[in-house]
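What follows is a single chain, given as structure tokens, in the form predicted alone.
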Amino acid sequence: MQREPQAFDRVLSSMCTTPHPVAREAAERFLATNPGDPGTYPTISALEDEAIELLGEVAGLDDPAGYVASGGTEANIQAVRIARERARTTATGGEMSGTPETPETPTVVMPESGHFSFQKAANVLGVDLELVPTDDDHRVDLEAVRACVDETTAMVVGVAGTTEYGRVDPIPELGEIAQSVDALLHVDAAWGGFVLPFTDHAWQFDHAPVDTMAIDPHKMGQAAVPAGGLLVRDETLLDELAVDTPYLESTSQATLTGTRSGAGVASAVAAMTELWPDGYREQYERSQANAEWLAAELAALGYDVVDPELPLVAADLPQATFEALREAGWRISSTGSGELRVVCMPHVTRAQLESFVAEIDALESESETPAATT
């Protein structure tokens, strides 16, 4: 039986969105190409170079290097892998505590607001993950980071657009801490990277000594899934990932996956060419206005709401109301603390949010109605 994909008319929790029409068309044209084999598919290989150049413009990096990954998870895992390999090289040279034969396990220090992909990275790569608390505004506690780093620290992670509250960590200060122990600084801007250029936040390569970054065109960038991005400040960092590829025309490969569909690469280039910068600015302004409108409406209904720093709203709805909304077909999610979480992606309209708020109001009115007596 022919099945149709789910409509986006009630999707309020996803960090992916409907692709821009030019991104959809490009993805279909390059679906069967493989940027993992640039000798055979030189056109898509050249497009990947263009994608990295465009991502560098978005992220404030003049001479970018990297590749189009499957998403933020792969980019984060690869960044941790770079840090681990760099730490191992340092240990072998005797610059790290312990002996070359038994170097200490590298550690990655990140806020508890960091994405769960870093848990995967730690498990797969055999590194220690040190979680530090966030402050009352859901940003990383800098003093906790300073107390945690030491000579085993291979990487410090900052988040530029957290998945639960849309917060931006103090990236320049994290960079100073990372440099103090000769660690790399990785910024996870997978979701926030395409809205932050239009804010006053300091988050990118121009603002701080960022070494690696995850930034996903298939989120706020409106590219087709999968189209993530891994950027590195210094191309030599990719050498930590390189493996020989004897049967291909290229001599080595730094990506995690081998065969990759060119659809993500082509759609990322198409979307960024079409929308950067003015289209993304207009999109951010619409999404941010929607988030602020929703936050104000929920606050007016009496709920505690986290101020939407980026286009993401968290509010403390009763569990019964949350479940009723899910049963009514709204695709919503909750934070780790149980608040309602709504992401104002490009497909989310004011009309959708008005309908959503009206349904919340009706549900609350029903719950307050006294039971009928006989």
Ligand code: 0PR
Second form
Amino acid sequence: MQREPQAFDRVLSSMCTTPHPVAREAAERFLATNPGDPGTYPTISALEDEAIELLGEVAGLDDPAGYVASGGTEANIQAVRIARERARTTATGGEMSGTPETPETPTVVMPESGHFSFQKAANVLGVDLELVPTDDDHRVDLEAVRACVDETTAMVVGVAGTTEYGRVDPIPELGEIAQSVDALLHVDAAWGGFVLPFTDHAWQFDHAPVDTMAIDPHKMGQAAVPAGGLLVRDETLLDELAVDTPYLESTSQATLTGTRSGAGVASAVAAMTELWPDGYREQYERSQANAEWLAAELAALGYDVVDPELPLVAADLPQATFEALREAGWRISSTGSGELRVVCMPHVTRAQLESFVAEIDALESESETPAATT
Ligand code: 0PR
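For comparison with the form predicted alone, provide the form predicted together with this ligand.
Zooming out: every chain and molecule, the one shown earlier first.
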């Protein structure tokens, strides 16, 4: 096999990045291990416990429980599954009591800015997803959440670092609303989890009554793919997921996948051990400075720019410019409303952004030059 993976030098829209060298090395060493079978692979299983301890530190959770998932999608699906199972147990009075009445379909209340993985969760798990609007600054509208929740609500979702604009929903307020209807609060910090500790946002377990969280080492955590994280405040929440595993040495399994790559687990531990907290703080500061620089440059070129609260810039570029940039090999994507979206991941350097801006500038000057008469 002669093919090489693409370079990262023009990748501006991905939430993945080049893994830290120690994470790459650990991933390679543990490639053939399976944390899904702890009886056979005890070393990687012990490393997974370490990964959860470290994720707990990042997310302000003493005595954390959870596991290293394949990514944010799996963590979100599993969180919804926990909430659905809990709602079912509550509806049947703790036991499948055999009452003929079918409990109503559980609902998940989520801002429209939530990731599409929740659509998958709703589809697979048979719950209803109720989307609530966001305000002018792309954060969930709390009044709309209050109006939406009721006794069928199994879970309220808040996003800490939205995919499109890097916004953080008001998590403590969402927690109060969730508690008022006895629903769980899930925070999707899949992307934001490794930058938010260095900001003054309220987003984590010791800021609010958060029950479950998605927080991915393979995004801002600089681990190798696949390394997502599911954290739960109370270990018993994982029991909602556990199934018996009769022919493994361990007796039950809470993960969605069976065989899992030890590469993700080992690289997550290696990256977090190396970088938490100072390395991540330095990276956050570099990424945030890059985002602010890019936002200022694009604003100076006359575009509408969404203020980068976290290292993610959205700006309204003409469609033709966007397409010309993609044509030139820039890996960029757009928001649902059509704005250019640039995620300042660790591999994105100032030099790279400078050549990106220079190219936009050149394209704009070209389009302003009167066309030659034919
Ligand atoms: N939650 C949030 C807030 C996310 O941003 C993402 C991924 C997920 C959950 C799902 O995580 P996994 O992809 O690890 O399952 N967000 C981006 C997306 O799916 C990732 C991305 C963005 C990938 C741009 C590629 C790309 O070009 O849109």
